[in-house]
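Single chain ahead, by itself, as structure tokens, in the form predicted on its own.
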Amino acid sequence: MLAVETRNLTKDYDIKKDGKRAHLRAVDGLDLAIEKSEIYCLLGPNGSGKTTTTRLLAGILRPSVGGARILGLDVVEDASQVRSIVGLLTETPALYERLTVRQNLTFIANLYDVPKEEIKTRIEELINLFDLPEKIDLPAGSLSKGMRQKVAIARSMIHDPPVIFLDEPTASLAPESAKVVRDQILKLSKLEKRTFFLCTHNLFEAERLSTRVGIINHGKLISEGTPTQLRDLKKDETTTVFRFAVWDDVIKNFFQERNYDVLDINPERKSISIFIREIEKETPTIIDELIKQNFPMFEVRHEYPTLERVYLELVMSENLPRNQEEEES
């Protein structure tokens, strides 16, 4: 049984734009198959459909076409059950500011019918997990934005859900706090077999955490795979950087005279970057020639395409229509 499964998941809205009625397709025919204990990251620009997708999967919104299942439960027919077994962190989480951290978590635990004898233990576990013991009896409104974010993540896990949806989970967190959150996501996925569905703009986070990444634009899934598989889409664009102990224009001339594809020359860093089509074959030959010329090399390295580069190129080159049809109001 899949943790998350969608078939032609679609969400339409009727909106008004410039005084006219308009049809907006926020999510367009989305097909996903996410295994248990996966960490799946959905990437996309603002307005691409990430948040709408999350709300559809969490049983908050009803799809216009198609459907989805969470651990076999239909998000429409079994919406109440779906909401009871998923955790959800929205992009702008709200806490009851006059209540303490403990009271906020207790209130949510009661809403999810967590057994009363387990509430105290679960709260203590989450407070320790996110390093909040000194804040537990302070009003939520007195906390920093980053601390409130940590409380909101703890709140999404209070009922021990097997599937957790997190929208920008490390937004507003200091680097050390963001690392704590990432480490706990990895731990919960591996040791407790929980499934995480993350929406994020943080490409480092997606590359660090995810078992698979989906890239969405204009509501459509335009690419999907492991971070390695996505990086391999641009593997033929690897850059090779040569750094030298001293710099001389003779070095530049060496590469230009041999018609190498020079991408960047940086005299301050004493480096030159080139594109080599057959890296394994050509790199040793270039190094041998440089040694013969007595050029004192300091470093030779290959810079492989990052997930960020692949993502930006895919999104910027994606010219799918927004599927808007305007009518006279």
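If you superpose the two forms and keep the largest set of C-alpha atoms that fall within 1.5 Å, you have the rigid core. Residue numbers count along the first chain shown, from 1. These figures come from a predicted structure and were not determined experimentally. First, how it differs from the form predicted in complex with the partner chain.
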Contents of the next structure:
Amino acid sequence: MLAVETRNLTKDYDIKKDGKRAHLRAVDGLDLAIEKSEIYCLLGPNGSGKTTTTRLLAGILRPSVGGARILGLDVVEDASQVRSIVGLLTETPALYERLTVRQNLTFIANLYDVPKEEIKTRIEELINLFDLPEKIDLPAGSLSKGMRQKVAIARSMIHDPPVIFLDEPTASLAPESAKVVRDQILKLSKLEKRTFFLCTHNLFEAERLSTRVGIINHGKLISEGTPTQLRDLKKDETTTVFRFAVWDDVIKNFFQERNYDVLDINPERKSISIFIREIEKETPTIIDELIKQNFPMFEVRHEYPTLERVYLELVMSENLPRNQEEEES
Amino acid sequence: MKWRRIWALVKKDLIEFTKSKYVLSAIIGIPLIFAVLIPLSGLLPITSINPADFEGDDTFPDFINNLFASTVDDWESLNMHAQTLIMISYLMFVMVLMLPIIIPAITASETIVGEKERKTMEAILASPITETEIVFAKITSSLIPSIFATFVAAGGYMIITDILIFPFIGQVLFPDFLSIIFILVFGPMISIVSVELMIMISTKVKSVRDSYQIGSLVVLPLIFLIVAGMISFFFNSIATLIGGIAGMVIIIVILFKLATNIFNREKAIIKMT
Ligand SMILES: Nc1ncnc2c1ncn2[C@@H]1O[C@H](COP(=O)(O)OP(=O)(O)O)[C@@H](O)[C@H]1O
Ligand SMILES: [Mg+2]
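Can you give me the structure for the form predicted in complex with the partner chain, which would complement the form predicted on its own we have just seen?
Below is the entire complex, every chain and molecule, led by the chain shown above.
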């Protein structure tokens, strides 16, 4: 059984356009198949439909077309059961500021029917997991933004859900807190076989954490695969950089005479980067020749395309985002 | 309906109320005004008028005499000064009954629109709690402060009024059958109607301030309901009493159905963003 499975998942919002009623297709024919204990990252620009997707999968919005199943349960037919087996960290998670951390978590635990006698230990476990034990009886409003985010993440797991949706979990976290959260996600997925579905625009995070990445734009899945598979999409764009102890324009001539595809010459850094069609075959030959010529070479390195580059190229090539005005408000 | 979830939400709301300066001052301050300020400012000036100034051949119109004769012991034997005090006391009691309308407008706005405004609602909507449970819990939590405030205000009002006018009318006016019915039955029912209307409004508005504003308009017609109820009760017929209560119950049930129909997850989420 798949942890998350969607079939042509589509969501239209009713909006007003020029005073007339219209539809906005926020999610457009999504087909996903996510295995148990995967960490799936949905990457996409603002307004691409990530939040809407998580809301559909968590059973709080109804699909306009198509459908989805969570561990075999239909998000419409079995909505109530779906809600009780998934955890959701919302995009703007708000705590009750006047209530203590413990009161906040107890409240939500009761909504999920967590057995009464387990609530206390469960809260303490989670609070320790996220490194906040001394804050447990303070009003949530007195916590820093990052701490609140951690409490909200803890809250999304209070009922021990097997499938967890986290909408931009580390967006407001300082690097060290983000690391705590990432480490816990990895741990929970490895040791306890939980499935995570993360929305993020943090490519570093996607690369570090995810078993698979889906790239979404204008509500459509435009690419999907493991981080390595996605990087390999641009494998043929690997560049090779040669650096020298002393720079001499003869070096430049060397490469140009041999008709290499020179991408960048940087006399200041004493380096030149070129594009080699058959890296494995040609690189050793070039090195041999450079040594024969007695050029003071001290570094050769390949620059493989990063996930970021793949992502940006995929998204940019689809013209500009539809909601430019929404960029990072 | 799962009572545990409902109670969790009610309890959470009540804790929040007690920690909100604004709600707390409304729940305590407004009843205080009604219980103390109104009887003092309304009755004291009249108690100090020389009873002789009331003497003369004049009497109240027949219909007023009939109205009060059926509720107040020995109405005919009281002098006009005493009769005036009794009339004013009842009139101002109607004002105390505005509390069950006003307080829920505040509490319901805070807990429903407030949760939307502060974005805490989504975590509730993500949980397995049903829409009906949410509406039921929100009615209950908005209602409790209102009932509490009404009891306190009415109790205070009655005690102060009795103390002020006893020397002039020679009998304890409150509590009588009429006021008890109003406080224990009619008041809470009015509160429920008020909360239900506020829940329906809350699905349409985005900020607590808008909710107060629209709420204060919608709540006005309810005041007529109270005055109408009060007047009909004066005729002291058990039939009107039962009819009135039955009518209120029907309104409450219909509004509950409407409120639960209007309040749904999808709309609550979409309207939130
Ligand atoms: N409640 C709503 N009503 C109308 N349009 C909405 C609503 N929520 C989101 N949208 C629109 O749907 C699209 C997708 O939004 P969203 O799912 O929030 O994207 P993301 O999370 O990737 O930033 C955007 O164009 C956004 O403006
Ligand atoms: Mg989003």
